[in-house]
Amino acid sequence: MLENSKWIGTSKDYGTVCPVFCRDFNTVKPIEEAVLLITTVGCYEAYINDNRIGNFVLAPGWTSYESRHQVQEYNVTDMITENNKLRIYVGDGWQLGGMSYYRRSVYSAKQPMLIMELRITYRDGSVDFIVSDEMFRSARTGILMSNIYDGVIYDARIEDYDYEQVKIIDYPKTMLIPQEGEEIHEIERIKPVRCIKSKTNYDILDFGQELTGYVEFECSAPSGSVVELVHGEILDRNEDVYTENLRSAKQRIVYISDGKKRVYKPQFTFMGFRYVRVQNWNGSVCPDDFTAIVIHSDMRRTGTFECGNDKVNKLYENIVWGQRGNYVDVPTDCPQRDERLGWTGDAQVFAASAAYNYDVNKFFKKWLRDLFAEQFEDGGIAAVVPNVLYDEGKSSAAWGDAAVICPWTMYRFYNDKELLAECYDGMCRWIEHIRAQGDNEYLWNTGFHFGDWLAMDNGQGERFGATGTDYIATAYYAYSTSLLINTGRVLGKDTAVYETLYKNIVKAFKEEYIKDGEPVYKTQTAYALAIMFELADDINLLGDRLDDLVYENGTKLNTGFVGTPLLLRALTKTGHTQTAYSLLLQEDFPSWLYSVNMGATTIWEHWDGINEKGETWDAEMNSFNHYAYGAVCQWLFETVAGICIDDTAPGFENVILSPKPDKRLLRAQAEFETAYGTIISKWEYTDKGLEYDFVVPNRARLILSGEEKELVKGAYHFVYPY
């Protein structure tokens, strides 16, 4: 790929200033087609004759650049004229900007670079190639600084660039690959809902919704005026933008006016925010001059959920906004502070929920290829992918298990056997990595683990939950091994070795962690794990005890990142669906609806991100857009609406419809688009009884009131007494 092109960079060090690479060219014959192949070290925007090429924001995206660097292809036929100017602006992006809370550059490339090829095919059959080489020139631009975490400093006065010769860079091409992931696009535009004056006398714009993106604004100010926009998720006690939880991230836009009336939006950055502080504005701040632009990977929406409880509907809306805000080329933990990393644990617990809301197969396929490209030599999996935490290369249970859980989830939703086959060897290596830990190949009781991260059962303010990390690690060891066996069977592999391994892990788990039929850790998470992963002889007994634990805790959960996604599902699996509904509908802290009542518009990282006194959790780690607890979305679709995957016919070739209504919700409806058409499941309590409506796009197994029916394609209506 790009065999005849050269990597080019600036001949001088521009510091933080973003370069532009330029080449003029002419065409003398009628054109049949013009195709541009391009990528950069750093993020780019490309133009021909002042027309933007494509609409990929933050191209070329974020991959494991040392082994997988995406190249984009654009058809630019309609942009070419007789005399042409090609310009490519490059900002630091993920590759050069210094990622994670360490703020360090972890990649071998240390300066912005460009490689490209423009292939022009004429109607007479002849072809011209314009490639990146010594014919290009470069210049400093008015973008004085661009950074993923810190934002942009832009000087509108700098318009006339001083171009100079470029430099050929000896940088490899072997890692170049065609575009694989979903492109990041500008998806939605939102106007402020209000403008307030803080007690510190700043103008504060409230967009009414936490989002990921940036603000476009119209500015008219004297030349040299410096306007600054500071972004944050919540307001502090002074009704000013709260920035402490950003840590070192600045999340600001600095605009230096040239005295002309202009509409400006930043490049090569994004912010996680709802509120914006406007500083040094010329005259009164008018909300109409500002627009928030929502960006995320441009996935196709496939699922919706709605019910008779407005607060649950708001919770679902928050889940979707959390997914949108964190699916920016990789499944990140948060979009605002100096992190925004592809945490593997967050990704795997939310993967099924994500797939109910959007078509995420392409999104995950690209990310999983990065995950396995960075798999450690011993089979371990990094905590974040792409891995920018090299000195924290620990393989934690539930996090590293994304290597098995995510491919299997994509197979279940999309029947993607090719992805399973591609991942299989890496999945095996992960299981063998676990097997090699410690002195007992059937227990994972060594090393560092995040455990039930941020659970409430170990005291308020603690980060590690009360469930033993060895218990969680061995439970996941068993679960991932079972999924590996399933994968092997789908692919026609000999799974005998892993079947024996699985039986021995389960046996060792029961001997070590199950006493008198119950887990040694008396936590909601411990019981939920044993139930969902079937690691005890009598899971119904465990379900009864889990039910007791919930009520003993005031009908409240106290689970963290590991336990929460499983809790309601475990209760439902053991016949305690009413208790699961009670947890869903709980409004006192800690609960999902507590944050809704506190004004959340996305999912919080902590159950007590803001407590009832209005106090915030430790600013060191307190994101208000963290989707992990939004994994309850899976339960909304599979239990409330009853849309479930039949593992014998993945990809919803056959759907299991088994809704479990609760009168407290009054009604519920979910729609889900599959390869066969749209599934609709609806129920409502009416004067006639409990009415059900279903639309089946292919075939389904209906389970209602203990009865089973086989349904073919069509619409169905049933009424049951209640």
Second form
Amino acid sequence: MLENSKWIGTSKDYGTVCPVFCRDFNTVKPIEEAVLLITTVGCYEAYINDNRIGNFVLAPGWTSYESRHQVQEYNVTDMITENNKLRIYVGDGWQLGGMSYYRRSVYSAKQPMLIMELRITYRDGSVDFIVSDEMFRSARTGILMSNIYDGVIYDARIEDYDYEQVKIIDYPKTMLIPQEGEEIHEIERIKPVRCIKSKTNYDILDFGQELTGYVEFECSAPSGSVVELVHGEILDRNEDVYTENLRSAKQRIVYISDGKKRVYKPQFTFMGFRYVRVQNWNGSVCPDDFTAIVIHSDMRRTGTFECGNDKVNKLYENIVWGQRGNYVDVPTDCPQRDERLGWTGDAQVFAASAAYNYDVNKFFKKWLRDLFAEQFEDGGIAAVVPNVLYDEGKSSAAWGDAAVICPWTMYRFYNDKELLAECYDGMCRWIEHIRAQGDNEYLWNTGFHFGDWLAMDNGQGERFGATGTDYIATAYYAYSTSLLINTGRVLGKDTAVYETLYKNIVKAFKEEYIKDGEPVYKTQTAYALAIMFELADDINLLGDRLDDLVYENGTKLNTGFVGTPLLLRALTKTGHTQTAYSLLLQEDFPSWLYSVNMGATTIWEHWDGINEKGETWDAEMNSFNHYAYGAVCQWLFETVAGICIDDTAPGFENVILSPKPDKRLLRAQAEFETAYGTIISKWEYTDKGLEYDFVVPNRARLILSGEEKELVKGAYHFVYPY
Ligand code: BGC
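Coords for the form predicted together with beta-D-glucopyranose, given the form predicted alone:
Now the complete complex, all chains and molecules, led by this one.
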């Protein structure tokens, strides 16, 4: 791609200051079409004659830049006049900004660079190319600093730029690829719901919702005055913005006024926040001058859930906000502290839930290509993708398994066989990687694993749960191997080797970790895993025991990142749906609704992110927007609403409808848009009985009160006594 264009950079080092690259050009004949191909090292905003080209925020997005660097294509026909000025601003973005808590840039490119081609086709058939080359000029801008984690320092006084020659840079083009992912867009604008004075005497804006994005504001202040906005997720005891949990990320906007009244909007950064401290504002702070702009990957909303319990509805809303806040080109863990990384474990446990809310096929396809592009030589999978941590935490079970689980999830939801085919080799290599670990090829009992991360069953304040990491690793080894076999079958591969491997893993697992028919670890997570992955002879016995474990624990969960997504599903699978509902409806700590009662507007990283005394967990690791526990969303759709995938007819060609109502919810309704049309599943306890309504867009197998019916396209109504 871009064979005739050159990578250009600034000839001098501008330090943290964002450069602008500029080129003037004229057109002399009527234009048929003008198409711009462009990408940068760093993130860019491009303009023709002061009009923004496209609306991709943080273009070119985040990929494994060394091997895959996206190029965007824009049709700019309508933007071109006779005399034109092309300008491209470049901020550090993910590639130059130094990602992760190490704050180091791991990429080979070390300065902002631009490559582009503008192809102008005239009505007379002739074509002109304007390409990045020595004809461009660059200048320092008023964006004195921009960084994903830290925010922006902008000096509005710097308006006239001193343009100078650019430098041609010898940087490869072989990794350039067309745009693959969903673009990040500005999706929603939110006004503050209130403005308060903190006890520290600051003006604090409350947007009423934790979101990912930035704040636009209208400012008129004397020239040289420095306005500062500090963003945070919660308030501290002084009703000031709590920033300790941001670690090194500053999430701060510094605006230096030029004395004019201006509307300012930050570039090349985003913040995870609900509250903003406004410092050094000229006059009194008027909430109307501020607007929060929500950004995320622009996925199509496909699913909604609603029920008769407001708190569960709020939980669902929080889950969706968690997804929105963290699907920012890459499925991230959180949007605020110095991580915002594509943690594979988080992505894996939430993938199905995400797919019930939005069409995430394209989003995952791009990310999975990065995941496999960065697969280690030995088949291992990094803990974060794009991998900015190098080998650290390499290949943890349940994290690396994203390599198998995510492609399989995309296949189930979208019937995406092409993606499966593309991923198959990498999936095999992941399984072979596990097989090569330790002395026993059927157990994974070596190496570092995150385990049941942040579970509550090992004492409060402990990061690693009580379930043995070897138990979890081997369980996932078996599960991923079973999915690999499924994949192989879909693709018509010979899966005999993996079938034998699978049998041996299961056998070894049972010998090692199942004693007297039950898991050796007496944790909710151990039982949920063995049930969901079918790793014991009598799954129902385990279900009964899991049910006991929940009641023995005061009808409360104590699971972490691994156990939580499986817990309610395991209870339902073994006939304990009532207990699953009790956990869903539990309001005492730890529970989903505890955070709702504590005012959460997204999903917390820790069950005890804020404890009953109002104290926060260790600031070192306490995000209030971490979607992992939002994986309960899958159970809301599959069990409460009963919209399930039929693996023999993926992509919802056939839908299994099997809602399992509970009177405590009174009613529930979910809608889900598929390639065949919208599925609706609804139930309500009324005077007439338990009423069900379904809309089937194609085919369905209805399973209600133990009876099964095949349904064709149409709307259905049933009433059952209760
Ligand atoms: C991240 C997680 C991640 C974990 C690894 C954390 O710092 O925020 O969500 O999965 O590390 O266990």
